[in-house]
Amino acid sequence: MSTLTLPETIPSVPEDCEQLRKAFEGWGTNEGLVISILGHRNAAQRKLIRQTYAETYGEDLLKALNKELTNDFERVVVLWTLDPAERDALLANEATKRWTSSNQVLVEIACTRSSHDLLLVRQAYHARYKKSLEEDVAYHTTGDFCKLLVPLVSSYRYEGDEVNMTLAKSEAKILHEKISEKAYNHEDIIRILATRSKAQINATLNHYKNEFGNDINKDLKTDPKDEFLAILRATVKCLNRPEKYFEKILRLAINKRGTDEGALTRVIATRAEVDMKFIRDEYHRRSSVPLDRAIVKDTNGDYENMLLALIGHGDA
């Protein structure tokens, strides 16, 4: 579920884009003003403020959050007032470029969303780079990372809720015969989690669960330096619990010396609307804390201000 509140008479678009012309005008920018429209406003507004705006001024309304917004405010705003699919398709251009063995969010993009938004980004990254995804990731990561990754971006799953329970029992004990040989780049592993659709890879996991007595990502931990199996892990919880995954990035990210501002950032813009109360609910029992009291106490000014909004804080 979103946590994005929006106000009871949400103002005309032509009315919002004249706001937040008034907001960058004179010495100082109006952060505030910037917040209170831009944080309570969904993806479809949000996408006509922007055609709006770029009608009525001759600029494009991310040239103008670049120019007037500064540090962690400005990059939420700016992925916040993004289409989703340019904005994942962003995040994934940057993850390719400046691509480690582990970094997650080619998984968590490609794992996470629907198949028709993957679908989405894969057009906006064509769109905005001249090139696929596909290929960027081939060409960006090595090995077995390459070999799982290729695959995940490229997959469109069936979305419907049919399963076979024939084959989750079947394709639950390969896994467990690969796990148990240690052959976590096996083709089949790779196939199953890359091409099955969610409903029948829950199936399978419950069953390897039932059958062979353990979490298949506890089986999967037998090295807890291996990256490799760490994005494995990632891959099985972002298919299977998206919200237990994005709960610990945010609590990895805020809990550790020095906030995460990247990863806070990245997980706030593109759950807000998706399922941000399930996240913020998993890490107050996870945590004993509440997620805007962990803000808080983390971040401050706009940049707090802003994440406290799209996590749908009472204030902000």
Contents of the next structure:
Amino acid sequence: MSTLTLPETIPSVPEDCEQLRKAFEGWGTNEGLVISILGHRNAAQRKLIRQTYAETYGEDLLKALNKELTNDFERVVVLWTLDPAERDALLANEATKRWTSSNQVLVEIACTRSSHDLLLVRQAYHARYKKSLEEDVAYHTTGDFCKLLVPLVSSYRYEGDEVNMTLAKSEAKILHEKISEKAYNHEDIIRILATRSKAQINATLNHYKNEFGNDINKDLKTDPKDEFLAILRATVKCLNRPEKYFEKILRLAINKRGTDEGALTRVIATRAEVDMKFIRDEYHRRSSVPLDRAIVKDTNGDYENMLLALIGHGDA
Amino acid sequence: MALPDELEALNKAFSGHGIHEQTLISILGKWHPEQRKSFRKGNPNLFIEDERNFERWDDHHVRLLKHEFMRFKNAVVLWTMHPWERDARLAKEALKKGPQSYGIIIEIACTRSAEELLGARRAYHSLFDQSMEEDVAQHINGCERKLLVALVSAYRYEGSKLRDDAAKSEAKTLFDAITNDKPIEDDEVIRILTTRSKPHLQAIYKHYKEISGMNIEEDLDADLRLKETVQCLCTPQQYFSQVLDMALQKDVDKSTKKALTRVIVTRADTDMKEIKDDYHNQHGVSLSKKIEDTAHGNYKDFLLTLIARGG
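What does the same protein look like in the form predicted together with its partner chain, given that the last one was the form predicted alone?
Complete assembly follows, chain above in first position.
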């Protein structure tokens, strides 16, 4: 569920554009005004604002934001304002260009978005980068990571609820077998995780636990330093329990010495309109601290205010 | 007694692609019981002498005949189908038939546009409650799996922008892999062929020829799947013209024969003209003439009508 809060009466799109223009005028920027508008509009509204702003003032709103805002605040506002598909395309492109084996952004995008949304990302990627997402992932990633990531970003999973229980049983067995043999990069593990529908994978994982006693991710933790195992665990979690995955990323980002703003921004900007409510509640449950309090403690200024606005905090 | 040229006409009506309905009506329809009996007795390949003193249709031939009668119906059904459903069903059927038909999966994945392939994947969800890639992955193993899953999952960039330096180095990569044997096991070969855009691949092929002196598909003679992939991606009309040529030979197996319907129905709206031109260049005879000589009846007329559209 979304944590975005919209005002009771929403100003017209031209009014919003005019206010934003006013916020940029003169010396400095009225950041509070930017937050009060963009931080409280949904994707469809933001898209109209962007269109109208360009038609009215002859400039892309994003360019104006780039010029006027700075640092973490700029990053969160720009990411937030982008259309979700474009946003994911940008994040994916960054991930391929600066790819390291600990980078999980590609897994996040490939596995937590719906099949339809992932497709939109691939289309946006064509338009923006004049290449396909899979060709960039294939080119910039290596070894076992490449073997897993390329099929993941290319998948177009069936989205129905139908489950084949016999298949779930046999595939749980295959997974257990390969994991026991430590053949973590086996083509069948990749096949199952990269092609099966989410419902089918859920059934397979349930059967895995019923039959073999452990959650699959427990069995995939034999070597905590192995980065490929970490990516496999992330894949499983993103496919199966995305809210829990994102909660953990948030918690690690906040608890990290100095805060990982990149991760914090990414999770909040990409999930605010999707399942931020569950993530927020899960965070509270797991940390005994409400998310907004943790953000207030760890961040400041306009960046803090924008994050709070997006997670639906009071009257930020 | 049946006349010899009637017999010949009748035998001709039963062989080749499709059925010559008119011959069957005008000759067979008029025969008395004795004429039909002598036809049965005179054709031991179609009719077996049963121990209980009658001539029995050979089951195998009845099945063959059934297929020939169905050729027109299948062409009509395939033609009227939405292209997405068509490609999804063709892929599913090829998967069920086994390795000798996997070339059809390559054909679909590589000759369709990115949007058409996407459409086929959508239709696959609706028709079979599964994704195309999961089905392909489940039924195929090893290196072929990697190639085919990646091919059907591709959503290639379709603009003209390409980086020639990358194309040059990738041509070298391909050349080295092919020279070292077993290119299908090389991850770089798979990466290049399954993710690069078609214009980029064209540039690669150009550079490849400069390095090798040969066209890449000629150097891939030893690897059928890669050869088909390369042909379908960059010289589809040539590929289709070859498939048609094989389908139009005498005495070919069922699957090869079916290609005639498949290629004509799936390409009639796209690049049939270029395929016809290529066929004519390769074989010195027009495709229409060859179909005229090889196919019969309504099936023949239907095919000729399809390929005559748009010049």
